[in-house]
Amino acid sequence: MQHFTKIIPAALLAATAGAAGAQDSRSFEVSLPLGPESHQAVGVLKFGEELERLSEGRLTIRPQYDNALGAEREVVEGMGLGLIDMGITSTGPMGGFVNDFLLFDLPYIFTTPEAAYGFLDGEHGAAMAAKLEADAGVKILGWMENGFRHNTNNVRPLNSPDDLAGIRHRTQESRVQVDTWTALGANASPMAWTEVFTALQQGVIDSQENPVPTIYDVKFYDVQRYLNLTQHVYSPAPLMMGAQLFSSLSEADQAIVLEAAAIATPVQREASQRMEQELIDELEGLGMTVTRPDLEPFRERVQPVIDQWKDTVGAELVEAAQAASS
C-alpha cells in the first residue's frame, strides 16, 4: 500500500513534532475547480481540518474555489513550479505529462468504485504518483474522486450510442477523449472547463460530461435538458501537493500532511458516492430527464479505442486495472 494512505498514530506525529522542538506557522493555498459545497470541497475541507489538529493550530489551509488560481492544467503545472502550494483536480490535464493518467480517460476500464479504489491504493497508484512527482514536481498526497462520469446533452436522450449522432460534445484536453467520443458518434472538441457552461449557454455546443456532484454543483441542470447515466469513465481528483514545498516541511510536518491526507480522502470518497445517489433525484426534480441506458453497446462501440491506446499508455498497466475490475 502506497505510503500517503497509511494512517499513522497521531500520539507518534505529535511525539515526532515535539522532538523535533518548535516549527514554523504555514498557510496553504488550495486550488479547487468547483465550490464551497462540492464533493471536492469536504475532502478538502477535512484536509485542512485535520492538518489543523495534528499540527496543533501550526498548519492551515486557504481553499480557493470555482478555478480562482486558474484552470486545471495551469494549477498543476504551477505547483510544479513552485507558484501554487497545492490542488485538487481532475486527472483529465495529467495525461500531458504523464501518459500513465491517459488510463482515467480509457473508456469502461474501472465498473465499480470499489475496483478503482483497490487499484489506486496499491501499488499501481503508488507508481503512478511516483512518475507525476518525478516528471511534472507534483506530489499526490491522496487520490479522492470526481467519480464515474455521465453524458449531459440539450438534443435528446442516449438510449443507445447511435442516439450521439450529430451532437457537439465537449470534452476534457485529453485525445484519448476525443476518440472516444467520436467512435460514439458524437462530434467531439476539447474546450477548457472555464468555457463550458457559457458554451452550453450559448449553443456552441450542445453536450458535455461529468460526475453527477459536478454537473449540480456548476448547475448545468439549468443548461442541459438529458442526464444520461452513461458511466463511461472512473475519474479520480488527486488531492495533490508541489513537490518542492513538500520537501521544504520538517520531516514532522511531512508526516503531519500525509496523514491528514490518509484520513481526508476516505470522508471524501464517501461523501462523493453518497451526493451522486442523493443528486441524481435532485436533478430530476429539478427538471432533467434521467434516462439509464444498456451500457454494453457503449462497451462494444468503444472497444477500438482501448485497443489503439492500450501500448500507449502500458499494457500492463490498462490489464491490471481491467483485472481489478473482473
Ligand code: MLT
The other form holds:
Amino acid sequence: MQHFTKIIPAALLAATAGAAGAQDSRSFEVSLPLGPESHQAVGVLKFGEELERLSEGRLTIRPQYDNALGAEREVVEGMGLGLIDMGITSTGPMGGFVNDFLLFDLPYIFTTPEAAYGFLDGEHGAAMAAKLEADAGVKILGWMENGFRHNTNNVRPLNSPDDLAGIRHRTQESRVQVDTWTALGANASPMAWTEVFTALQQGVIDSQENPVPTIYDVKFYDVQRYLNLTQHVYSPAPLMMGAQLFSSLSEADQAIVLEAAAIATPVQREASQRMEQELIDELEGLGMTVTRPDLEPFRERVQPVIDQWKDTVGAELVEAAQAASS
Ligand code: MLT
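Next, give the form predicted in complex with D-malate, keeping in mind that what was shown is the form predicted alone.
The complete assembly is shown below, putting the previous chain first.
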C-alpha cells in the first residue's frame, strides 16, 4: 500500500508562498487511481495539454498513475491538507467528508449518463462542489466520470439478486454501498481500491464492482470470470485541486485552470462512454462471461436502502437526482 511517503510538498510550498504572479511557472502533480491508457488519463492528459497551451507553457502537470500518491481517501485528504496538488478519484470515499456525496452510492438513481451530466453541470453539482470545498478544502474543477458500475465475480453469473447469496463482495469505503450489497444478498465488506486486485487474486473476496473501462484497465479479466452488467450506480470521477493551492494562484491562472478543466471534461466523458461500449466485447474476448440481467428485481431489492439513507443524503437532493432521470 502506498501512503504519503512519495509526496513532494509542492502544494505546501505554493500555499505558504502567498499569491503567485501571473507569469509564474508551476507544475502540478495529479493523482490517478488508474493507468496511462485509462479513461481517467484521457481527461487528465487533455487538461494538461490545455493548461500548457492556455498558459503558453508556464503551467504543466505531472500525472502519477495507479494510486502512486496514495489510496483515494488519502488523496482527497492530502489535497485538503495541501500535501497533494491535484487528483481525479471516484466519489466513493467522499461521502465520508460530505454526506451529500453519498448520493452517488445510492443505487439506480441516475439511469442515463445525460441525466447525470445535466444534474452535475447545473446548480446541484455546483452546490455539492461548494460543500466539498468548504468542508474538505478540495476544489472540483470538472465533473469527469468513471461511468456506470457493474459487478464482476468468480462464482456465478448474476441473473437475479438471488445469485449473490454467499458471495464475498468488495464495496468502496461507503456505508451506503455496504447496505446496498447486503440488501442484494452478498456478504459485503469495504476495502480500499489499492487492495482489491490482490484480494481477488488471493481469493479473499469473490466479487467487486466498477465501470467497464476500469475493469479493463486493471486487468480484472485475469482474476474474475463473470461480468454482470448491473449498472447499479453512475460514478462521477471529479478532477480536483487543493483549495489552498487554487487560491494561491493568480486570478489569471485560476481562470486558465478552470478553462482547461471545462475543455477536458466533455472530452473525458466522451472517451469513457466510447470505451464502455467497445470494451465489453474485448472483455468477452479475453474470457469473461457477460450477463445482462433484468434490472428490475435489483431495483426492487435496494429500494429500502434508498428509503433508509434519503434523509441523511438530503431528501431534496435525492429527489432532484431522481427527477433528472425521469
Ligand atoms: C474504486 O472502486 O475504488 C474506484 O472506482 C477506483 C477508481 O476510481 O478507478
